[in-house]
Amino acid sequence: MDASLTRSIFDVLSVTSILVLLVMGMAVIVGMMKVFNLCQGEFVLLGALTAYLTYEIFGSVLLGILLAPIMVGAFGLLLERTVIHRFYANPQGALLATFAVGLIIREGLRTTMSTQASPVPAPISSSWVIFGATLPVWRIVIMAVTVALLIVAAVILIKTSVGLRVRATLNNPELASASGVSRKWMYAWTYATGSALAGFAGAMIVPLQTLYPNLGFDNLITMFIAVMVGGLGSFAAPVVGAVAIAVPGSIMSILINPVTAQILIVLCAIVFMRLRPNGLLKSGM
């Protein structure tokens, strides 16, 4: 195989396993509670200033990717309990609210860094020769992450007892809660792994782009657009939106110019939605 062609495979796949991983915790919250949380993007920045103060402190990124799902997961459970509860019925006010939780959050990193950009080093920074092609290894690490969380989530939502528990609460609360599941706290709790999980991803892909303030809300809109294209109500919908804006995308920024391919992915989106206002995928797992 050519080692150009090799490269772009591998971009290809990189960039869809990222954002895969980034709008995992996303179809937590907004696929399967269908609460649009604007702050989401800052739950991923969150993950990654763990990321970045565990390594300035301790010298070391892999323990801050250890922290960062349970610092930024325990952060959107006190979130939940102390605003996001007040709006479900609200979609409007769970907008605004989340908002604000994350314009403080961004405002506030930008008014205490030091820099605009901080770096961080990769756990691992060699790389692979395959097919003539050097791959970074770190890059390689999220492709396997990434499938591997997939796989779990997917297991735990459809084998066992909690993850029926998860879907039945958050399908039809009024029986859930009948059949003596609390529904304060598997929301609570549901939130906090969605939290986890952007945190997680935060720390993951920080070596890739450096910490800056806007990291989370420059990744926003694409995580929203993959959530809208796959579809509300499930797990699987918005990661196979991710999948279906993250192939096509990546090719075309490897034969047009970037900026150009990004356009045009959010007018096919946006006529796509038009056309299918529910998304690929009805709500399920």
Given for the second form:
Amino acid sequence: MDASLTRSIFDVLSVTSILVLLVMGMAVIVGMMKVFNLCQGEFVLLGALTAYLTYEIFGSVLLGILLAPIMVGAFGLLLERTVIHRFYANPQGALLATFAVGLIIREGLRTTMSTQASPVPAPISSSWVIFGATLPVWRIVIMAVTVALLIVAAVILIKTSVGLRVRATLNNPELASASGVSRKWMYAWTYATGSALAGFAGAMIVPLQTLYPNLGFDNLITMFIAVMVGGLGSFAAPVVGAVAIAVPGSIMSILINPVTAQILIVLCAIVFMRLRPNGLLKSGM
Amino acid sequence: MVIKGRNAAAIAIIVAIAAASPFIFIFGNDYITGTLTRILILGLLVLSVELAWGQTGMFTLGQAVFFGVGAYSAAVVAKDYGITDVIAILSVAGFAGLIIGLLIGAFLFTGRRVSELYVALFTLALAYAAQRLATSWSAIGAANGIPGIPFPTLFGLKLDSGPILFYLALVVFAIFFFICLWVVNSQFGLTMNAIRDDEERAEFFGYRRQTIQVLVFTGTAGLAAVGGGLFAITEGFVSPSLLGIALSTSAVLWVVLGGKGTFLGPLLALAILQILDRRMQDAFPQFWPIAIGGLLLITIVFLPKGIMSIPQVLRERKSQRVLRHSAPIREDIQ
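Swap state to the form predicted together with the partner chain from the form predicted alone:
Complete assembly follows, chain above in first position.
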């Protein structure tokens, strides 16, 4: 295998793993809870901010990566108990309210940041040479973490009693609460988990990009399209959607140019969403 | 058309603006004229969102796409082809909007029914893609947009001063405002409301849900595009941000703040925010966007029907208080 082909395959895998990592939180909140959460991008941003702050204060990005899910998860819990829980019967209201929350966070960061963009270094900055191509280790770490996290999430959802309760509550809230599951706290903690995943993803990917106020919002549309292509109603479908968007998208941006590729992917995805409104994993109505 | 209370108020406002405008120019300045002109132009965009979403239930988060299409086509026609006649420019802009609107409306609303949120996400993604496209397309100026659009003419007369452009915007706005009122008060308007309230039931009653949705969507796209065309010739430049998510969501924000389902509320919200906008951006440049977000959040949580519902909410509070004091109410029917 020659170096450029290795590099291309690596890029495709890397872009895909990043999108899957970003979409996981959304798979919980949008996919499972069906809350159209327009501030999901800002959860990613808050995670990235945590990593940046721990780097500035304690000199450690790794600490930020560990703290990000806790901080953003706590924020998500607070947000659910104050705002989101009012809108489970009113999806339009949820969409607008989360948009407002996202706007506040985004603009709040824009006012407090002294520079336009702040770089955050990767905890591991070395790279490996494989088949003549130089591959940054941090991207490989992200791939490994993404796969590990997927396995953990699947095991929790399928094998544990917590996972069973979550699925039960989301599928049939009345029956679940009649069976003794606290619907209120189940929703709150599920939302918090989704936020924590997004915060973690933000802290993981910020070394690859830089910290800037639109970091989350720029990823939001792609994340949403991945969820819609995959389909609502489960954790797995959005993840499949992310792969289905990222693989052709990254191949096209290598072959043509990134901007055209991105516009084409968005257009293809929305046409696909129209033809199969239930996404890849479900057929028919 | 029967002139009911709300419509009478709307007509009164138009007449009042027209009557007050000479005083504005005597005592006002270019800044005030410019702000008022912009309110009228963005008013067309607000009307189109209100018609599509507030009256017909099509949750469009990308209405600025049509505004931008109108603005860009007006700019190209005026600058590259040298056509400066207002009627010709606005017709081209409106027609461009109608075509794009028809294509997108037909794609979205014919065939199987789609959920409201799908429409929202679709239009949001569209606005995103449109802005990306305009930013990277060098034929229409890429990120710089198209500057230096010549002043419009009407029957050979050059419309080249602030007050004249204001009256132009006022006339165009008034024409379309009355068309909107007429449509909403007609039988067709009732059908639109029926589809908004329950698509399925309207279909069972035999209304052609698909045709009506496509028609209304196309019409609102044309309306927004006329607004965009007017923006291009009065401001003299267009840029990719006219097509994008920011303006689209602002239009929805004005409708939410003012009260979805009314014409007056959204226009009022637009006017208030636009008048405050420049001053607040001078006074608190950093906190103004945050304040807008906060305002939106508070409105959605506490006043879901917008500022127009404040009297109603207060009345309900009062009557609840009276009820509580007068007689015990069974808890299960509360």
